[in-house]
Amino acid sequence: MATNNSVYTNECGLPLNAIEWLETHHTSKAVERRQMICDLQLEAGSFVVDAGCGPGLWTPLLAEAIGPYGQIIGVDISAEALVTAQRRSYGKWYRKQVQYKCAALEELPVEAGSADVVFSANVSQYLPEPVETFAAMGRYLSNGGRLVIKDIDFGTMRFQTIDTGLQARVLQAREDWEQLRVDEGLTFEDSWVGSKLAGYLRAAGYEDVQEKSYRIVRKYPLPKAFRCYLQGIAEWFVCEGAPLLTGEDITNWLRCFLDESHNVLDQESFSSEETEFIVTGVWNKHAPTTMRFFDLHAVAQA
């Protein structure tokens, strides 16, 4: 999802939810993302809402899965992203089956009980109350319809050839900072959300909740898009001043990814790995509507 008023910019000026960044990130993981959609086994002719669609990067994958008689409505709160999505679809084979609309996730611009699938990728990390949002999205699903949530979990990220102690300190500092940054007037973010999603869907009242993980591994030599992705993520880990890290750790961390002569990305032994999660849940409109609000730590462990 792209946002109008929350662009997360790191030291070097890379906006990590700006359209250019989203496109680079998507391209860098194209193989895995195509497999994610294939594994969902969407039915031909389905009505799918792409909630938090951003610049429409998932649209062609969803359209392929549901075929020419299916329908997609892409929803986002960013007018800029929606304009980009519209332009991206011009002249494409799927253009006539797609519409883009500006709305919030909790107020989808579709008839209640009409969607076969509500799909949402890389959005839940920005939701301060994910259980409430997922429950609100359920009312737009048909009885037996599925909510599909895809997101990251940077607790799974590892870099070969980088000192393990430095990695641990940087990732832990970012995770701890995300618990504090709202109190500093910054927007909510939880980049460790992927492994918590199943618990959130259950708490929101979904049934038959299923989780599938995708391990993403890249080795030297890196494709250009993935190299750009890793450098951007490395900068992002120490953005906003990285107040919980020492200056030495910040310098050493950035040197690993940005140093021209000793860049770890140029080492033949380099590899990176991370895991992304797709969680699905079935909506039962006849189930009790009272949501179960658990302590979020308990939900995360469910």
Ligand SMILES: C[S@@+](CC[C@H](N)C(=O)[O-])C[C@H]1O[C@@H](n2cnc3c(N)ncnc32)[C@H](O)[C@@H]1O
Given for the second form:
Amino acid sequence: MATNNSVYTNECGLPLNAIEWLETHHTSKAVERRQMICDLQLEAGSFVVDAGCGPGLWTPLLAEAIGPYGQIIGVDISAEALVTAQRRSYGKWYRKQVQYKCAALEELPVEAGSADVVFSANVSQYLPEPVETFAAMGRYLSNGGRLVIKDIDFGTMRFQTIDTGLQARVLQAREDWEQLRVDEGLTFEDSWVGSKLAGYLRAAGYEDVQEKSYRIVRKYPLPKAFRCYLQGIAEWFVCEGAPLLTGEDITNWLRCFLDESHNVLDQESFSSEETEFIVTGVWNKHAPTTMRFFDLHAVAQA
Ligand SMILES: C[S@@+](CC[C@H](N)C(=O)[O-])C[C@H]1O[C@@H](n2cnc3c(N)ncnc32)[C@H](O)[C@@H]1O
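Same protein, different condition: the form predicted alone was shown, now please give the form predicted in complex with the ligand.
Every chain and every other molecule in the complex is listed next, the one we just looked at coming first.
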């Protein structure tokens, strides 16, 4: 499946949307993710679409929130992810309330106007035209239904005890690399998308747009999953930004996270910090469509 391949691997052999990686990422932030779903105050009995559900890691949290009379449809373009999601839910108390289907975000396999909530986590970073995609998702929401988008923002990342100049250069290389990818027609990625989401939802025509941020801080000694998460992220930064970094910076950066004797993760003063964003917007099917077109146009001009 062409679309699937284009989002499923990157060029350096570290596919961060690989299932094993997603599981590590999920476990490492389990506390905050539970809080995120709790804060959404989903109504019992709701119909929720998990758009870009991957291996179904959010399904138990969503199912707990909507209770035994709610319904979830997980949607993804990766058949492999859906098979894993199906397997993970086997024998679980919520199994009968959940279905997984292969489709794209813009063409959700549900009736127009039927979903109370369309939830999408860690997918917007791969959307080359987020405003258009969010607008297209609106038609599947019931009148007054909510779109919920959750994503990361690397601009908020800080590592205590790592030279600030080195951090700045590595992050800048990653940001420049993401821009180069666009210019060179490679798979789109925007790891700085989190703080842009509220603007995208407003431009797509959503009302009552609300942003909530979650500061994720971990200090020494790091839980195992979080250590794996940081090491994966650290490698990913330099292998993707490698053409834009000096060899010395790459060596020093990798030594910080992977070296047995100079590893900053083993220092008592180590801490890491990042902020993730959840943005919600209400769909009003009676809102004038001309207004929506006007908003999209304004964004294109900006
Ligand atoms: C980083 S993973 C996130 C998975 C899951 N939401 C999570 O947070 O664990 C991104 C997922 O979005 C899916 N995806 C990306 N673009 C998509 C699109 N246009 N339509 C449907 N799924 C998409 C990918 O196949 C992948 O499973």
